[in-house]
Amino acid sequence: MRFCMVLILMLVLLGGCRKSEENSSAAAPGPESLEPVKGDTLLMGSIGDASNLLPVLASDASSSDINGLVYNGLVRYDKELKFEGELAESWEISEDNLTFTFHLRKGVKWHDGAPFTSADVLFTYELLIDPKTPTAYAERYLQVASAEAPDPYTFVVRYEKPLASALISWGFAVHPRHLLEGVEITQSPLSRSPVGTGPYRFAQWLPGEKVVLESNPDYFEGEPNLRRIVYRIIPDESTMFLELKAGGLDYMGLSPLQFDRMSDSESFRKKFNKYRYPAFAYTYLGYNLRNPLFEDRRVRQALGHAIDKQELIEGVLLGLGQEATGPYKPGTWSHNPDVKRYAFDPVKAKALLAEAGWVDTDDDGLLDKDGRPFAFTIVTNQGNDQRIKTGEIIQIRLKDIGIEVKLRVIEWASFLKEFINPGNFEATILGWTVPIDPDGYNVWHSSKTGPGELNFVGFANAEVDELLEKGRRSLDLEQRRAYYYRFQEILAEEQPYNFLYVPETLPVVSSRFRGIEVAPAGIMHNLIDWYVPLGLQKYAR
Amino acid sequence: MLRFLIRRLLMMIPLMLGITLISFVVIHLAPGEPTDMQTQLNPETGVELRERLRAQYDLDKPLLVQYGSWLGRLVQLDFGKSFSQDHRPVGEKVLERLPITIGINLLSIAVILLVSVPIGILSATKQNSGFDRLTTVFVFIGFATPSFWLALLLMDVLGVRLGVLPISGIKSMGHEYLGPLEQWLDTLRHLILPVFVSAFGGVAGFSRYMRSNMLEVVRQDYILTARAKGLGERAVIYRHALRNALLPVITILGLSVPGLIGGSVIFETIFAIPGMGKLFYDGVMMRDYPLIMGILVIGAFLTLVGNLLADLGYALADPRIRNA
């Protein structure tokens, strides 16, 4: 009886509670409702047009952004940059780390309604390794010893040697077999109107103008809230910013100048939300280690002390960045925060140079050794103002300690062909994007110093070679962390590059969009959960 | 006349061959290759893969062999497939972009002529007047104004602050939901700024040209004759002087025929207009040989045709040339 009373009381309370909730939502209708609702369009600014919407053929950023919404891989990185299943519900890795078994989601459909099965995955793999496919992604898949699809929802791959980046390589977009089999891949109409399994379906592409995507009502994680996503192609940064202010765009990536100086008004802050977080990239000054000038480690360390990274960050990025100490992004598991740092200290720089034999003997203001003054040229590519400005600041700082630096800016294709690939340079300012998997074999291993290979500075260190080989063959996170921590210590000591700075990604989104969540992966990881409250929706159709 | 025409047309064949051969060689001399965009500085590609890609584009064959097979396709009017990642036929890519470029260029030539011919005449007939001085100042401003700066300024004032004109592109969002007339108006509104900016510098130059032509013509003996026989000033200027002063316009129009398909990169980039200039520029940056060659061939052909048309037009308009 008593129990009954309590139950009734609880029911009344609960009922009352629900009722008051209804009341409060009725009292504050429309815009303030925090219920995610469907509808509205997100207009995104894109500097370049997409080139090809078949992921296997595309390697540009615009195409990848769009393909990322249209297609799915078997696995992906979640917002914390940990592995999670996408088209694969789960996976197992054998004891010897050589066999990967993926268990696929059931009931997933391609945008045209056909069922997704393991045959599609196998087909994608075969497409990637087919010598007739002009793809830039074949390398990783050529290391697969065998791949098979024993049943429609299981996919098994075997490797001959363990490969740390094997798992994420299966995050590559799965292509639809039923539409591509037997077709010459470069001639497939899918490169202009893709069919995937992802949260958004392709709707329209007006070349040079826009690409339109529409939400996929059958998406296996549920239909996204935003009905439509439009990529507007606006090749000029200033125009894009004007379009944003005029309401013609809802999203763009800002430059430091736009972020810091041009978007500071009250009205801008009301209409837009700005975000900032470190980019997966760094800019460096790389020395050609084959050049006698940079042979001596003390010289490279001296240059480390002579360049003020904080000044670069203030001058080039307007403070929107942080010092780089190695090739990994600060805050990620592979990044070692405790490596040797080179504080700005011209006196120490001069002392180190003197130790290495560089002193100003003839009082001309320039250091010299064996009658040769310390002078070199930094090359960088045209079209990247940040790199050019960085070069100019470095020029001034090195002049202060008696080193003459010339700066040469060259068009990209010639820059690579004439200077970087043949190793025909003294120093260069360039940047790398940082992959989430820390395998740096292709950039730092001494076997990769040939013409056209990525270790173009000619860095060769036996211990680093061993660490890199071990690191890419181990699947144990803690073990890998130890290898890469040591690797970063050596790089910091040896200074083959002066790791300069990690810039910040500076996206801005119209304030009518809700549900945006900043995470280590950025803000786009939960795009399907973004929404616009009913009263604020701008585009009815 | 007909023999002259045929001779000129036949002359175009070796000329075109020469142009294409030289262009082909020069383009391939520039360092870098189309495959570089995909493979250079990409940690995921190795040397073997790079060679595989080169072979797919026939880049491993001798240059003359490549030229031969390109020429073989060209005579069948096949411009080949783009080497960029989309692998689309060059003809298709060009055709897609031609209408907007030609449209803007025609409009801006029309605006230039409509505005600068009257300005030129007035400032010539009223030489050293207040109006003449004013237009001189305007011309210098017109010459000195960088078009990208003017464009951004107008976009900020008219697009962002006043909100009366669209900023970029050629269609609004939701263009496809509008009625046919509204669609036209929408596109027209989008074209106002680009056409104004692209005509701005042209008006300055062309009105100056018109003025000096006119000044030269009014000093001719036949103008003196016209005045001597008692014709009114209007008839002298508009019937006798103007016709002669307009003659060089034919040359200009002839020369602008190839210009019709060429857009300006800066201009198209700023206004986000998918035109020929940007297509060509991106093609060059990516070393997309078939695309570059395709546009060059069309450009060269139109230049030759334009010259021919100008010569013919001249001969028709000017008896002195016809009889010479």
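Keep in mind that what you see is a predicted model, and the values were worked out from it rather than measured. Here the rigid core means the biggest group of C-alpha atoms that line up within 1.5 Å when the two forms are laid on top of each other. Numbering follows the first chain given and starts at 1. What changes on going to the form predicted alone:
The chain behaves as two rigid parts between the two forms; the smaller one is rotated by 32° relative to the larger (C-alpha superposition).
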The other form holds:
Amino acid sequence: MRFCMVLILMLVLLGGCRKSEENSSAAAPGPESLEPVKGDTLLMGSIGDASNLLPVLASDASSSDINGLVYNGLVRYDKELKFEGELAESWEISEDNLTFTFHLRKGVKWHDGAPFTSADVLFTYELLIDPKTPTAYAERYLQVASAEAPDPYTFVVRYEKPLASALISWGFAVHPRHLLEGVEITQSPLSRSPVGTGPYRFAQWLPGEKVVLESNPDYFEGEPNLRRIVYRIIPDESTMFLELKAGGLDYMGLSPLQFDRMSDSESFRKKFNKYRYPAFAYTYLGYNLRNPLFEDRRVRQALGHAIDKQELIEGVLLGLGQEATGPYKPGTWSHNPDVKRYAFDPVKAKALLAEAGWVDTDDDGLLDKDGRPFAFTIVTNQGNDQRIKTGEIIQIRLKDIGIEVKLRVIEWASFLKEFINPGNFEATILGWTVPIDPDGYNVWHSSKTGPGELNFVGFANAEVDELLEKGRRSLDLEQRRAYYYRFQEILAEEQPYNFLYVPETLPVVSSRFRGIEVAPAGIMHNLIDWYVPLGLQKYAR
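Form predicted in complex with its partner chain already given; the form predicted alone follows:
Coming up is the bare chain, nothing alongside it.
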């Protein structure tokens, strides 16, 4: 979930990126790099394959990363996390905040040469709200009272009630009407061969191997400098790192071990530049609340006390992260720093479990209740060593209090299709990307618990539903803050997830690439401006 699915609010800058000090010399551009030139290929490592290259149907990070280069929305966040136009040149918002009028760029073309117009925007809106479209993103568009395209370059949308995230919701990828109208969306070939308006055109997808994108010479912001982007699917971090060092990759996200210890050499520093900054993400242990094991919140609270978060931060992240206490990034305006915390306390954990009826009645070392031992399986995805190591440590800590845990690691596509989307799991270790706007309706509202929807743990709380509904309607920052602070207090008490940690993002890029600009938005915000000096280019067009 990349998003771009978030909205109007007064942004607090979320802490800028910083380049690893040990590589400061490697990043200094030489005299040959002062004038950007075109050419070369960026080989990027991806743990998971894409699942669907139609944004309306995709909800995984791998697909979203690719779609972000193929498609555009009407608006977006700039490098400082402020609003700017993308396919929209400008817009006006009525005084009552109910009507948005977008003025679209002229001369924009789809990758097949067809002209982009407001009819495409209207079609995308209708596609999102169509009950036949199996999308996780309909909710905010169902709040729209009316939408119209009065001329080819104007799009007008009206709401009955204010929606705080209304503006940035139109950052959703616009889909091509001329290729999708009248087509069953789940059967469209664009799922495997997309056509957008973005800086890169789709070229090839070899499932399980790579996705290839080519620069768009007709892109409205100018053709990108890098001729080709190749996402190489390598479902193992160790193998990916070996490929990086061997020259088979130019970019990947490092694990803490790779960042802190395995890349600490003069030869590596000459070849690569490393960066680190707090991720817009958190990792959690989530429980299937439909499972009787986890119905009692005392059980979930006990598990919170049985897990040593600091041990995870030191042992898994090597200190390159911080404790998570809820669904918002620490330091942002919506994050409540004073919610209930669960200190590592096995004695208290066992006491809470005993209150819930879980005791070791037969002295076999395992807690049991009504003749059933406390045992369950945690599922997580293949290729993410942090999640796997987190699961292994949690497995040990829960065994210490009499709970038997199995850890099952599953290939990403199967993990989503067979376990997460249908709710076929007991517990899972996963992570969410944190949106800039705190509207958590899609993940936490009780109406979003169906198959394929984002509240797949089945959390339902009437007060949370009310708070989320009020939070998304209020345009007053302090009032919104109050709603979301209370929302986090309830999550901290109920523990549908054990919020574990906020990792640091640790990207590494080959030192032959120039034009990389660190900013609060990360380092990928100006990818179209990256370039390689002619003397350093490796790949011919």
